[in-house]
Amino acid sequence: MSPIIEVRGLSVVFDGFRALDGVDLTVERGELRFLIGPNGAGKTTLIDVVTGLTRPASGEVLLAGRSLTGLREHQIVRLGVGRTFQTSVVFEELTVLENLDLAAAFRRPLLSLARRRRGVSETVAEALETTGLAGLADRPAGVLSHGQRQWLEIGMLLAQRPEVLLLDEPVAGMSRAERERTGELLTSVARDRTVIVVEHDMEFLRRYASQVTVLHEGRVLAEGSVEEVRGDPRVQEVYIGRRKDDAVSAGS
């Protein structure tokens, strides 16, 4: 495998503050990536920065070498790096096809918009396919579950054919069921695309997850196998242990 999402010397700065604080991160061609942390650690700045969405104040990141710094989003987008936020974002009143379709036309040249589209293009047939939407396709997509609707932005993201889909929390307030088609609808990306996913779900993560990076205060903690991160003694006592003080707390 060779890298293809590089971060080196990150750092972002707001008032005063530094949500990002020198952080490295290397994430390989076909990973699963998990980032995890407790609340302000600087998953979700992470993720703003590799998209476009935050400037940092220093350091950069690379797309398979190439450097994203100062790109705008839309070019980040075309460069093959998509995602999705913590709120789903859809277009109810089109059809799970209609909204695949207005995404896959984001790379399609400004002429071909103003034709009349007949049928299901290849890359949106294979996006209802992976997602399981297929038989959904004529349903506008404010009558779907919160599970489908996850799974139809993810559906749009690949119908953008990136190289790269970083997800922010995309089996949060789903049914177990749903967690669990979710994390075999990501295993099954991550086969020809690299996925990085911002989550709080550890028992989702212990399944799914190849590689996992946690941020504590802005910067890399720890990095490894799930095993190797669970181990982990400063895991154990900034984040892991949090959660059990956290659980403690609320049930007294």
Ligand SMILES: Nc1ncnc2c1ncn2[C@@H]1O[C@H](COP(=O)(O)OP(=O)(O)OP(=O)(O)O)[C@@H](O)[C@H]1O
Contents of the next structure:
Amino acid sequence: MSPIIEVRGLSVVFDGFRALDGVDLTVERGELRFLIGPNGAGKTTLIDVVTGLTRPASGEVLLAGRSLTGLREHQIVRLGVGRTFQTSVVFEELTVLENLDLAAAFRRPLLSLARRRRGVSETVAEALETTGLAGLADRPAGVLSHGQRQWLEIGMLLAQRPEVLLLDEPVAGMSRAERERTGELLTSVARDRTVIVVEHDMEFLRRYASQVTVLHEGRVLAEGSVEEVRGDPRVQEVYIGRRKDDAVSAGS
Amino acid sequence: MNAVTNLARLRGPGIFAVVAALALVVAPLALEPFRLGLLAKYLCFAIVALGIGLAWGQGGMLTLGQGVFFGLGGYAMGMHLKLVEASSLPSSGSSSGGGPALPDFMVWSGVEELPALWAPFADPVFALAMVVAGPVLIATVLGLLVFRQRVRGAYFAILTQALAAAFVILLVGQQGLTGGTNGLTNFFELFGRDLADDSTQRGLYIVVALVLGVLYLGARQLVNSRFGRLLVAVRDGEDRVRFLGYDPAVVKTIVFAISAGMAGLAGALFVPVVGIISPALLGVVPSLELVVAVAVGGRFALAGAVLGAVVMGYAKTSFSEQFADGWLYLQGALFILVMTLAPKGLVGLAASAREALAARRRPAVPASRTVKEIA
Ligand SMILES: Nc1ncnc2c1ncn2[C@@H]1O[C@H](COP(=O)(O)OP(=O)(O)OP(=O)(O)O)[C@@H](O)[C@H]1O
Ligand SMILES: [Mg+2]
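Can you switch from the form predicted alone and show the form predicted in complex with the ligand instead?
Up next: the whole complex, starting with the chain shown before.
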């Protein structure tokens, strides 16, 4: 069976600047893969290409062997690839429930949406439960805290039952307790799906990561288990040269 | 408490019932024919405004070219009335070659044969179908082209405005086909009824009011549906909606087409009510005026759009009677005032007033305030 995500020789150029430069990446079905790298390494750009937001200069992305080249964003979503954004975007005027319901309804024929929503579908109820937002179901999403918004976004993804989830820094700016909760959420989500997470937070990485890919200046610098990557001198150099708190093996 | 919430839930339908009774029963009895005719005209504008409320208020598409669709509907209706008339009046139907009779203005501008574009409009079913189908078709094609290219915001607004300007130039330029600057006028009958007759005009008024009422209910249904939620989501985060697996271009096109259809229908009703359709009624300025009216009434509520159109229509008539030019400035000032101070318009003001009143009457809810107010 072919891997669920296969990135081949991917390059992205912004006004002459190579944000991605010949990236190869293979993610197997059911993996929880972490994507790390210093600021500007190209992590978000990689997600953007996979989800159709950015067009690559060369190379391609295969989903279960099928090329995603030329597909538009919503078409890729319909093939089972969902994502969140670095700065979470929820629909503030809609209630938490309506946000989830809209996410869950995306496969319905457009005409059937012309009816009023009656009750709460099983999928939505489940997403409310998983994300712990059931108590806030009827509040407008605009009142949510930063952490709650991230959960709502993850919940919206779950309600769509995607095969592959791409999460861009889901715990950035979260409190310690919120991080923990998100980590649990991720591990439970990853049980029957493929999840690719971009994350800076080393503590978070140590606790939850299995496979890690390190990007640096648009290239794959290293790949392996957390231990292997932490021991890699090139990775240490890249991180120590930049931000102390990001240093992979600072303590060990 | 339960009774209170139930009452609150009944408020919307209650207001609707009262307004409907006023519009359908009281107004036709109480207003003299001239005033009733004016009200019918405002209600035609309100139908356009309803479409603007959907497209702009709910969908975030600031359309400054609704006059185009209003005009398409109006001209379709006008052409039909003209053809019926020409064939029934022996004096104006010159028909030198024995072909179908020509409308009066064509004879005056030296047209000898009925243009091919006109011929099918002699059929009332075709004409009525075109009233809605024409605008819907054009809006659909335009919407798919434009929204797919992710043209939005001010760019979309300017584009629609340019469309309105171009449409006027087209109409004025084709004198023999469209009646030029004068447009189409001198209508005498509608489906066999004398248009000058008071009872015909009263009947027309009722039809306009009914059409508005039905469209309003339909639009409300749409706004409250899942599709309505999706529309708001597209308005507030089009790019995010894509990643939910929906194509915003399709959602926007559907709503833009609905608003165009409403404008077309309004234009068709306007023609027998007012007795004329001409480029001056559907260019950049009239299109803009209706957007201003929607903003004044409150663009985020469908009722606000309708209210705005009627209030501003009435205000325009009253002011223009006294100071013709003053109206333009007053309107501009009002628009700026509303957009800066009360972005939710009259309806928003009414809602805040009601909340303030309720808060005073029911001091039990916000505990901290209770103390101060009682003290
Ligand atoms: N639309 C764009 N136009 C021009 N340059 C861009 C664009 N998007 C990203 N870049 C550049 O491409 C490089 C990679 O950016 P990217 O956002 O993928 O980095 P990242 O790894 O996600 O970083 P961070 O950790 O800060 O989120 C950066 O140097 C960035 O400035
Ligand atoms: Mg990033």
